[in-house]
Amino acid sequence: MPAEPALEVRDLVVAYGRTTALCGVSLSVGTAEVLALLGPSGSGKSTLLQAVAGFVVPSAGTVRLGGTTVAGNCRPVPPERRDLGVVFQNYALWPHLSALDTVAYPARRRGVGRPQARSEARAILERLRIAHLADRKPAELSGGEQQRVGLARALARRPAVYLFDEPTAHLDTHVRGVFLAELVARQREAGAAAVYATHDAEEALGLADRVALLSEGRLLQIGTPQQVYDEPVDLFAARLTGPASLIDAPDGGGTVLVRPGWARLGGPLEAEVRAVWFRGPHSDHLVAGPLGELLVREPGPPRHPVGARVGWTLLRSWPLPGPTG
């Protein structure tokens, strides 16, 4: 028989009043997998992960962990009687505890002795780079330095699943990084399942398994990284994984879909440079021409200003399966 998911959730509704925040959500994630939330303020990420903590209780469907019903059908199991690593944006650190023993109270809960687990969270410092925060109790640190704290609890916790909410909102790119690069090495090492809601599409589609599109509380499509932004379901999801252009098919063929890196300059079809965008390692040219208006994304600095008239190939496009306004 196949394993059952670390966590599946079915036909999740969770309603405030008249407001609906989730409606009909599916999903599962396997054992070992990292599913990243993607979608705006307001869709539905944070109240996905408070109803599968137990912080929220759903207004219909199920949730279960390792094939155990904990909402839905029965009476909730209670947050901290399920196996989960929770990092909210809300880092709820204690504040009579220094960083260290912040850290090391995981293993403390899991009956590691106290100089065991002190070296254990003494090493998750270390890693996130805060170790010289280690003496140091909530009230002496910044919010950041509170977040990436509150970052290392969870690490050093040995759930099943791991539910981050924007973890890396507030982190500048270097510790975010790092975070990211220990979070995966210490999933994929104990075999936990992640959920990992961000707004971030680079950071979704870098990190993630499979990535789970959100709006207004609906799941709009759900696929590997490489399908949701090869092959989005309308046009709000293909933006909400990056740049997309429309432009009639040069065969004629109706209207399609175009990623920045599916076209280059130089070649058979007309435009003009309307405006263009240096961006360190590439440059980006918004081209018009009789097709339509589109961005196209080249390796290094500008090659043309803006008014010059370029030729440009089109290399691959997606037609849209449903609606695109």
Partner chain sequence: MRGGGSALPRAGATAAVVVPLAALVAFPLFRLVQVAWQEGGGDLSGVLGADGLGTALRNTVVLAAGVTLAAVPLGVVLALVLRRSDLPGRAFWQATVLAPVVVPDFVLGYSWTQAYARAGFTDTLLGLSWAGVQGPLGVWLVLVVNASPLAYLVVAVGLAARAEPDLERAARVSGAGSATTLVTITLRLVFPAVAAAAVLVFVLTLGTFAIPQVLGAPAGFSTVTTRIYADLSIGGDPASFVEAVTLALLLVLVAAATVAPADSILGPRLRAARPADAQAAHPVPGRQTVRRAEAVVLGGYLAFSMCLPLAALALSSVTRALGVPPTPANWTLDSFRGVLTVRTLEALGRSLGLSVVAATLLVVLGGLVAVAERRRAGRATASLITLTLVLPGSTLAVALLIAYGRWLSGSLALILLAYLAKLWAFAHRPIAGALDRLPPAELYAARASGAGVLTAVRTVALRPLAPALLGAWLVCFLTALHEVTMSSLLYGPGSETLAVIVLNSSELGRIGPTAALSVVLTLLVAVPGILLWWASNRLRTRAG
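Instead of the form predicted on its own shown above, give the structure for the form predicted together with its partner chain, please.
Chain alone follows, minus partners and molecules.
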């Protein structure tokens, strides 16, 4: 008998008055798996996390955690009795508590005495290399430090499932990478499942075992990062997961999708360079020819000026099953 998934959501519907935020979403997350929820603002990522956490009551459908139904055909289990840890987008640190007391808070709620809870909290802060911030209050911490304290608080809960609600949205780029590495390392170390909501395709594809694409409260596609990148179900899913061009297939087989790395400059097909972007380790060339406009990514600095006539080769393409308009 297969093990119960850590989290299972089935036919979930959430409505705020007349607005439906989630329409029949179903997905599951296995133990120690990281699932990224990727979607634009308003796609329902946060609502899905809130329904799982117990902050909103679904209008229909069920939420199961470790095989136990926590919302659906029963009285909703309150958030404090769900085996979850949440890291919030805006940190949600309590302004009147120090970092140490914030991280000790979950242990205190388990009935652990203050000295023991503080000792556990200090150990977690040390693991995250922020023990020196123990006595500081949120107003005395930078954004990155605040988010690490938020992560420490979630770790202190020792949950079976972590929910990360766009935790890097307010972090500077240079802090973001460090925080993400920390987050994944700690979550893997704990052997827990995680659901990571983000609108950043690079983050989702680089971090998750599987990626779920959401749009307007509906689940568009779910699969491994490679699957959702290489084989998007429609143009929206394609653009959500990275740059994509639509051109006429060279063999006359209709419209196909081409990622920037799926073509290279030099070859039999003719085109004119319309724009060039230097991006550090590589350069992007927007070329236009009889088949249409497409983006070609080449290693190193730009090789052709705007207006140059170039040849190019199509390495691979993906015939989009969905609408391309």
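In this text, the rigid core denotes the largest set of C-alpha atoms whose superposition between the two forms falls within 1.5 Å. Remember, predicted model here, so these are calculated numbers, not experimental data. Numbering follows the first chain given and starts at 1.
Asker: Checking P78 here: with the core superposed, does its CA move 2 Å or more between these two forms?
Answerer: Moves: no, less than 2 Å.
Asker: Checking V112 here: with the core superposed, does its CA move 2 Å or more between these two forms?
Answerer: Yes; V112 is a residue whose C-alpha shifts (by 2 Å or more) between these two forms when the cores are overlaid.
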